[in-house]
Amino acid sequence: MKVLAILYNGYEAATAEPRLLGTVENELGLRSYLESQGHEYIVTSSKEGPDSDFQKHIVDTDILITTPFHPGYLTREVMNKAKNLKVCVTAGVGSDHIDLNAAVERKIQVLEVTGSNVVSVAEQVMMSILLLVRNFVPAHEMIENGGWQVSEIARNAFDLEGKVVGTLGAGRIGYRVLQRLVPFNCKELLYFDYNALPAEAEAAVAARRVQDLKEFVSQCDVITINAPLHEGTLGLINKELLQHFKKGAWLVDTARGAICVAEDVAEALASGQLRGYAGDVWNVQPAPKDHPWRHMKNPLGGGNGMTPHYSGTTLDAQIRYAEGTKAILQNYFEGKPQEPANIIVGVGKYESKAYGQR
């Protein structure tokens, strides 16, 4: 069978650390295992346009290995080219890229290596939550610039404990971003999700569930997005609700860009609407370099705590998804079944509710 994958440029980074796994010079440590059992691997960047590598090698492609970090945008325009294509794994988690319905028609699977980043994005989230109710990046760039003005940066810097924070989303990350919250002592822990949690999960993290997405948002000074993308979350977090928020409010999504509407947020945010907004993912990657969420500031300067799409490729995931990839390939080469909680669509079905109600 011809296996391609669809990876991120490492350069000297990738030689110089093995253990970057997910980029095109360590091919997710696939390549011997593949060859081994007489498959072809071909391993690229290449994704842009009609002229790429991923549109060249499509077209008889049997597998795709694709990953969320540098997306191979699989639409039905180029399904229809891919006469071959039988399975569609994502080397991680969120397969949005890829035409989830029009895979369903093809009967083409799509399988994921579910919670291969959960820990790694939760962390994350903290770590974002943080650095923008602490006002972290003003106060570091004016180190780095030479400067010393305690009160630029304090004017803006308040404390996580008695803050009301909600998220958007309690599967498996928006959970873990609750249980890491509870040692902070914050007022009140909200959620957001079409599903409740169950009672003795709810109970643990004492978290309670707003089932109207315009009243959890106006009860939140911090809002974390941990949701797929989907039909039903694209352009969520648009004006309109932004007006729902609180004055001030802190929003951080390192779920989906696309989630948000770049330019709503972005005026939010020099309005002074939102105090902070901070995330990895973007609703094009990578960014163009006009992006509005590259600059944006709040009306103090501050407010910013965007970063390349990496929460969920650090060194640890890395090992977790490849790992996870290689299981998936080897379950369909012998015919075995797949980990259920893997499965997103099956064999012209969907499998998995984690891409809205269907």
Given for the second form:
Protein chains: 2
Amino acid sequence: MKVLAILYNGYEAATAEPRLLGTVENELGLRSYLESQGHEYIVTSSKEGPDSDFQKHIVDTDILITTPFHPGYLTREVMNKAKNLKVCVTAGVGSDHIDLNAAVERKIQVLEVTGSNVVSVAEQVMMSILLLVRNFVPAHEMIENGGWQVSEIARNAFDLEGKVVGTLGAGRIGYRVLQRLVPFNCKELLYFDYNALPAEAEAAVAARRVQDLKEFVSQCDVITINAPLHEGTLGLINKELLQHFKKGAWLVDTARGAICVAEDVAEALASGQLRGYAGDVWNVQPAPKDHPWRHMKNPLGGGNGMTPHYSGTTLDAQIRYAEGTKAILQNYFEGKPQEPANIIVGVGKYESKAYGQR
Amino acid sequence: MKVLAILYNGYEAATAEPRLLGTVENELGLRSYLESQGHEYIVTSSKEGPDSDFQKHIVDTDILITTPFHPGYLTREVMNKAKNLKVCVTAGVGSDHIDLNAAVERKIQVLEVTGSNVVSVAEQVMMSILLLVRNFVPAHEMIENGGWQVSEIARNAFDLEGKVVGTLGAGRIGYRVLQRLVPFNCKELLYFDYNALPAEAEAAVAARRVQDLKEFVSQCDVITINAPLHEGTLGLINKELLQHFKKGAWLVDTARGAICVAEDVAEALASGQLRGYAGDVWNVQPAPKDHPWRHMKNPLGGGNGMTPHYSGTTLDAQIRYAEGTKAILQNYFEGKPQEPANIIVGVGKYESKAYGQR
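Show the form predicted together with another copy of the chain, please, because up to now only the form predicted alone has appeared in this conversation.
Below is the whole assembly, all chains and molecules, this chain first.
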């Protein structure tokens, strides 16, 4: 079989650090395994435009491996050229770069390494909440710039204790965020989700479900988005909904950038409707140099906690998703069943409840 | 009575934000109270050198109010000029800027607002640990600088899960840090302290006490310092002890800067012996423009999470320490007993066990 992996270039970093498994150079550690089984293995970062390696090789690829960090966009059009494609593996979590409806129709399976990033992202959320609420970035920049004016930092620095924090989505990541918030003595923990948490899980984190989205956002000092991108969440955080946020709320999105309307978020931050915005997901990745989220600020010159998309690709996470990808391939080659939680699209049908087909 | 407060200038920030109570402009909110009681109230930021307001007014001041953020250094020499001084109130926590032995001899009381900052600092510690381990600062700088090279960030980004974290000091702040670490599934939580935690408290956070300091530091991936500065902790983290750290450990100091030897820490970071160092306390405050901690980096160009000293002076904390200072003054004027936890030096004797007189 022909296996094609679209990964990102690690350059010197990947040579120096072999644990950077998700790079073109280190090939998810799969080459010797795949070649020993007689398979062909193509690894490339070239994914944009008709002359890219992605477009060239997809026509006779059997198995496609992609990641959320440097996504190869498998549109319906591209899929139509992929005559041999049987399985798409996302080395990580989040398969919104694949047209899932088209995959169902074409009977192409879509699989993820579901557990690989949940802890990494939940930690990133906690870090992002704390650094926004406590006004870290302007404080650190002041040190780098040779300054020392505590009042300029303190005037927009708060404690997380006593605040209302809500997660939009209380699945594998959202729930882990709630667990980590418990000892911070927030005023209240809220969640918005299509499904209620099991009573015991809800009680364990003392979280309250709010079923109306506007009512949910209007009660939160801090909102963290932990939901997949699909038809129901695309552009969900827009100008209209932002008006229902508490004035001066903090927003963290480590899920998918396109859940937020980029310009509307930048405007809300500039006006002070949002006090801060942090996250590492962008509506286009890599983000262009002039993306508004790179330099947007609140009226006091802070409130931007953006990073490139790396939260789920720490060195610890790379071990997990490389091993998980190998396990999925082994199951497939040996005709064994996949872990149910890893199946987004089975042969001809949706399996995951996370995506927007309900 | 004459009451002298040494606070920091807030400038426009203090005018725009009345919750910045700890500034010269907002005077801890004490003026009308003190004047209504017939007291004189002098507030200034001028604290350095023989011509400073501090030196001028200290000679006939009865009550001195200072903060850890912009400390008025009450040395034995200065104290000898302060003929009327009876009470020093630290609006915040940490009275190491006062010569406590001299205060005992002179029968000058030293009081703090003990509970005012413990949550704020514990949160700052959690933020600092996460942003070092997850390599936040270089990631954010990459976004600001127009770049996008995930491998450069990921090569030095880790999860907190599975790491060994130790607190040097398990008092009011250190214990709160341990509580907040519990849901992060660290490999192990350790503490070093003169005193063992009560068995129940120790079990609640599943922390293990290590009694030998070198053994303690050699086991930790992350070390957080939560101890007061005194003779026993001054310069404790020095070149010699740093050699016993795990290679590539992360160190967070939000307690007092002088617990670490500045040059030794900068060298350890530059060599990679430390992977990161963060905190907001400095051996001199304000830190000079050429302080090595402003620009020190690890061999990959990151690992610096320094901020100016503000962790205990969020807007939430300022309300607590302003109210706490007023309560201490009221007790004194009305001859009522002080909260025992707030008394560092009583009349002629140490009261706190936190300082180094044992």
